[in-house]
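First comes one chain, alone, set out as structure tokens in the form predicted on its own.
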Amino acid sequence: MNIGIIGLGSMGLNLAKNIISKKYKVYAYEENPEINNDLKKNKVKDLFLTESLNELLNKVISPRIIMLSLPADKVDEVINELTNILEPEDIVADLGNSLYSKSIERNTLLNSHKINFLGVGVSGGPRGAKNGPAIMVGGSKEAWNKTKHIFEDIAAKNHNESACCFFGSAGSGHFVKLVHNGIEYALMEGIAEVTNILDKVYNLNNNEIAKKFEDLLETNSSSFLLRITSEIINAKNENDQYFIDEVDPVIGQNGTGVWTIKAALDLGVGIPSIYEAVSTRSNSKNFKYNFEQNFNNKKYNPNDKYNENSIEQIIFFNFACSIYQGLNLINESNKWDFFNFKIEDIFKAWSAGCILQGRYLDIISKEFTKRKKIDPQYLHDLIQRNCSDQLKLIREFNSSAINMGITCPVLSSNLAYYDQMFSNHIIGETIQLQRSFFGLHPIKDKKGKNKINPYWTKL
């Protein structure tokens, strides 16, 4: 099968590098004079490019599978153009990081052309998609079955076994990238905020943290995020300074966090250590106020020696609790009649490639397998085989932090969603009576069963 891919910037071009690779032919349409240019002199073996989408279909033989990787707000505008010359049973291929419910819209339309339609998540960056990326694939069945064997050959493996899944109904591919970003969002800052502490609590060194996280890729905290990150924090540029101490702590974002906090919000589900990594980001346009802090700090003792068991512990529980987070979010999305998720087939197409790879994930996969369920006990038995003492260590060393006033949102709200569903300690008997007194919102007993009426209730 011949492709076209339409749009050749980092991501576009890589695949068609990965595709070329499994001996597809790729022709490619570019509108960026400036790429355009500088493949033209620097010319990819097999890739052939075209002047025009128009040059591009007539080079591509019918039944098309046309690619498009495009920024989001380049792509209704090619697909609407597209409309007017793909012929029935053309296949349109959206690779970007697009809204799920874009992807929606967009299927509706192809098929008013019977033209079918694919919204593919694609995770692992520049890298991922040209050595194998992880892919996520909702829409049209036919579409589909007709194309798979490229996804496959071009996404990453893990155990020979493909990184890459099919999810049914439009909308649903882009649905659990969206998720995968914002549970990427949280175990980066909580990485951040270890990191953060090791150096400002407990006075490690760069070179002393990136021993430690290079150490722990030997265990079950192992992860893709924890590899870079000890290789990160201690590199230099060419006059000897670590980049960590030149960079600006202004935080980029693309929006595809605000996008899982909507999903959540929409479908009434707590995910608050993806909105406190989201938060931090938007926060950090602030961090360049450098306040006298006038709290009233313990100094910091050479005395005081954080577990060297406990860091393994704290990462992973911290990673388990905001992959939770996120599961269940698209658990509960089974809700809408337009999804029906399995969730081993999420931990397939995570398993490699993407930015959530790793060890740790292969332990929380393997305990799902034995639940079979995304629910609380699911959660609290994986915390419980993996982490020791109560999560004493884990509790200690977020307090070591918030006593010398250093910032720690989402190991705090990790430690905190923790806590709601399984400690004894609720809050919700005395927001219940509030709103009972100011609003007469009716309330039940712990059963549930028979209705409370407090004396106030009684103008």
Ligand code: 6PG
The other form holds:
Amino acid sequence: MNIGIIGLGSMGLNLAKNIISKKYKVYAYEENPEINNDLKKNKVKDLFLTESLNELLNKVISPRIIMLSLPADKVDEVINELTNILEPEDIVADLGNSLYSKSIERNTLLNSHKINFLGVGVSGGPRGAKNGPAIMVGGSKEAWNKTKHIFEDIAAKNHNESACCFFGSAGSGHFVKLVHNGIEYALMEGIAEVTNILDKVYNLNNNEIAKKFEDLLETNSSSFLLRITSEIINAKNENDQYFIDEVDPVIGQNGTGVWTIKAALDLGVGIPSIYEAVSTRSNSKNFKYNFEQNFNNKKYNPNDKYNENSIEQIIFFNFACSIYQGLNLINESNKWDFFNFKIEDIFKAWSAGCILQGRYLDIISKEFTKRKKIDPQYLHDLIQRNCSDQLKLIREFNSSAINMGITCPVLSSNLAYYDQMFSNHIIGETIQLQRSFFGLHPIKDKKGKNKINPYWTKL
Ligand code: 6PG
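Alt. form predicted together with the named molecule, vs. the form predicted on its own above:
Shown next: the complete complex, the earlier chain at its head.
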């Protein structure tokens, strides 16, 4: 069996190397071979480079499997070109970070030419692409059956099982990847906020923070993101300067977090920590206005100590709340008639290779897979089991930061999210009465059965 790849940027090239290592023959076309030195010199072992799209398609045996790993703004152009050259039964798999609704449109277009389509979310960056990424697939079942072994071969493994899953209709794979990325933003921001608080409130140095995160790798909060954060905080350049002291603080983003929020708004699902993480990225262009303010005139007091056990709980709590928000979004998307996700499949795809991977996720996965659905009660049970002191340490940690004017939007929003669900409050009641007063909107009693007509509803 041979495979064609179009696009050899860092993801495409490393995916090609991975596929070749699994003994498939790979033909590839890259419009601009200058993008990579090895490519320019045609030095990638066993990769057959072609000079044109037509040559590539002539080399790949029918029914062809053509994988696309292209910049977002090139995908439509190439697909349009392919519709003129490919034949019925050929398969086009888009492995880029595409918007799920675009995958649905591309599927329709390609199907009208009797060409099969797969929208494939790939996580793990170029290293994952080379050594085993997490793979999230949606599209033609027939195409999946013909390509399943390739994707399973190249995917990361969790206890010999591939971190790879077919979720159903076109768009479903990219939808799961989109939510993955939204959660990724929240987890990254949560860890960055903890780092900032340990530095600015508790005066830990880079080495101590890195060590703290490294210790967490032995606990239930262990994760890929913690591991890399432990490394980067302590890393220095050739002049013995910490990278963290020299890097520009304006945060980049490719738009997948914004897509997650848009999907959540469309579905009416609250994902506050993902929203805060995206919002912080957008707002980071203002990070240069650093006035060194000391709100409340509170200065760091060397006697202030954080509780050693709190960090493990803080990380676990924040990871669990952000994951829950993402899973809830996926679950709610099942009300769209084109999706039909099973929660256990999501965990399978995220079990290895992806940015979200970690022991914390295995624990969450066990809790939710056992019950086969998403229910706030399970989040509650999970947190009760893993954060033993009723969140006291977490509240103290967040408050210490807020008291000093230290920013922690994701940590705060996760706590607010949890408290909103599981504490006793009268926020809904107050707002319903406000709506009733000024808008005469109908309201019901606590059981949601009988209408209530306060005196102000009679004009
Ligand atoms: C992954 C990542 C990967 C990437 C995104 C987000 O799962 O491998 O999500 O797709 O990191 O490009 O990048 P930004 O941070 O630039 O939005």
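Take the two forms, superpose them, and find the largest set of C-alpha atoms that agree within 1.5 Å; that set is the rigid core. These numbers were taken from a predicted model, which means no experiment stands behind them. Residue numbers count along the first chain shown, from 1.
### Query
C-alpha of Lys74: shift of 2 angstroms or more between the two forms, rigid core aligned?
Lys74: C-alpha displaced by less than 2 Å between the two forms.
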